[in-house]
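As structure tokens, one chain now follows by itself in the form predicted alone.
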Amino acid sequence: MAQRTRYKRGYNFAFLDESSKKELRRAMLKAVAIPGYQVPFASRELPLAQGWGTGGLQLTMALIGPEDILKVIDQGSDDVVNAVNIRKLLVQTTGVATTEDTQRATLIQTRHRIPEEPLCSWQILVFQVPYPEPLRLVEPSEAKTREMHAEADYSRLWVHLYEDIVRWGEITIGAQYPVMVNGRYLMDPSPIPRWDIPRLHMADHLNLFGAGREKRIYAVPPYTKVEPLEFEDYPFRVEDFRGKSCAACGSTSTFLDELLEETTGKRTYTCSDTSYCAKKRAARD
């Protein structure tokens, strides 16, 4: 069930002051219009540590309205600290409905995972971005990736997936897969594991992605062709979790966390995301 609560007094709602909120919505608007490209944005300061989201904190409190349903994640979970602190946060100052379950939500802020239960048209997703850049790997210069992008000049990125292959016979890359948007752009998904990627191709919800550090917003709108760098010969794959379950739902089709028990060295695995979890646990029971 959503629960909902009044906000404290004293706090322009959702903190943010009207006019920092016009212009996130401008520079997302920019972002939805021109898929993968990234928006610089004059990042405000807020009660939150940099690096503990508060990029896509700013998306969220410019998007938020009395009437959402607010779900906030951190690595799939709803309990984890970052998750928790940045609910805490966006209720004190909105008095929003807050929700655990993926499909009640309209607005869900997460950090380096996509829901595991498909995401509506009427839902919004936005994410926390450390790193925008995916050319950070091969260019140092700002100014230069800038130039490579305006050019669509991608290619010391592909040979940097060659070298890969060669040395260690497969794209090592794991999280912050690079993936080409709309056959224009390239984007940094944020950390988000390979098993997730599939999920922005072509997807009903939008999507938004917020750095505050470094100052970026960017977007995936619905349904824009979302493809994984990958040759021919080296296809692009997600993590193998054949032969494992959930140790707690049984599920066999989720991205699996591992678990090391200290005592016994025994390995078990559960899914990340835990509302799913919890779901299907509550219909096998």
Second form
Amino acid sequence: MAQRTRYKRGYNFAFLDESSKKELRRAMLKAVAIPGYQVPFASRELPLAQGWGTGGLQLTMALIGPEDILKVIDQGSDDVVNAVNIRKLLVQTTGVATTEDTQRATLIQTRHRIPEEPLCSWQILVFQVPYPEPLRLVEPSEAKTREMHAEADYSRLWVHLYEDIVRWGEITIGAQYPVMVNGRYLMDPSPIPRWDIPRLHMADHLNLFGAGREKRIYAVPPYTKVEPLEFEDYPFRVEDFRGKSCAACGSTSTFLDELLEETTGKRTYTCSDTSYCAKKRAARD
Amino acid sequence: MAQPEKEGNAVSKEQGPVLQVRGLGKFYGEACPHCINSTGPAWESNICPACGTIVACAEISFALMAGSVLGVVGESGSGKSTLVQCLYFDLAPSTGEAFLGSYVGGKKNIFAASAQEKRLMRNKLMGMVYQNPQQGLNLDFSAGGNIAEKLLMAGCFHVGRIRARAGALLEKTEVPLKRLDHLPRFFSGGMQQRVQIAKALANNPGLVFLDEVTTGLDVSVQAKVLDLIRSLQRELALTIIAVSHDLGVIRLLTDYTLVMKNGRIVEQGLTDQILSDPQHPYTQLLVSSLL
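Having seen the form predicted alone, could you give me the form predicted in complex with its partner chain?
Now the complete complex, all chains and molecules, led by this one.
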């Protein structure tokens, strides 16, 4: 057991009670055993509204130990209010050390980004997921989408992509691009940019996805095939940042956020992963 | 990747029947031992007097050779649509087995296959044209998208090839090519039906079901659709099961005919023979009432 002196009295370690954590761990094990499959779980009440990362938070709470080094990011940034609040809650109820350095963290909870620096096999990445069902776009009924998953019947989403190409000349899905996991289950990778999709494929680290409101957990274990849906003559493309670079660190190989200066109308770009950007600047100076 | 253009699923004649059905039956209710013996044309009923079970069809057995057209004729409620819907896996039959020449060499009962295998069979080996195009088409997808659905399910993931194939099919079924990307919701009934036929033929299926395809169309359009089916059948050597209550359609399209009444086959044989020399009283009635 963790030392009770290191975190707030009156709460169990990592807020959740031990039997809830046990249930979550069981669901996670099942999710790892069936890559891409959505495992239902009983989402708990938290001192955080559903839709603000309760799925990811519950996974983190069930995984975290006193020796873990925690990093929490929101759209690549460590300092956004959602990330700060989740980090504060976890620190108050566990007393763990935190870091902004991707390469030091053992456990990373993220919203809508994968950190730029490659992760290693001893690291776990926990995603906050708003809508876990990739077929919801084409089928409103949960009973039907479950059946479609069971039978690997993904033709309707394929037709949707086909019609996209016919109508617009390309697939119009930006973030949250549907992927096939391990050649079997269609998965919603959470609203990460297309830029991050190839970095799920055969990754060294474990990816866990938690949807608190929708009560689903799924996983991409290490060294698992993750393939975006693509047509032979319309291959999958990541965002194009050719000719653009980060205004702060000068990086040309990272996912960039566009900033519009309202007075001058000038567009500038900065790294979406702020800690990576800071690291690069520190190394340069 | 599958190339539906080249990959034909038609089975050659030496390999035995395309489809063999044995003892097919569909009951609604808790079937009892009396169901079979106390329903049928002899009783003028398909409701079991002992347990109230509705025997939609029972003891249906037949074989179908490649390139032939089988007609199923009978009045409303005779079980002909049930039969076809069972074979296309829209309904689960209560009894009987069926063997598809193109599935495990005709050695495995297709009703015993898993849901996933059944879906594959539906998509790759069979085609269906329903009476109501809304059943066979997704009206929220474009005409091309509807055909693409079949091709995508068979593993063709090349937009250019899909569009070429969809265009060729629409041309064959006489739908103007410029309507390829329009929603069939806004098509006329006859044109919807032709899109449905194009969709059913997308993967060169070894077996095509036509469930009352001309019912609900006006007479001139009926004739056009029948003409189309006939020429496609000759051109592509399709194996077809055509369900109709209209003996005219049966006469025009089919080589063999099953006559059904109260869920049973009362007569079967060559269409010409049945029409010119009907044996069963019910068939005689049908033929004599033919306009």
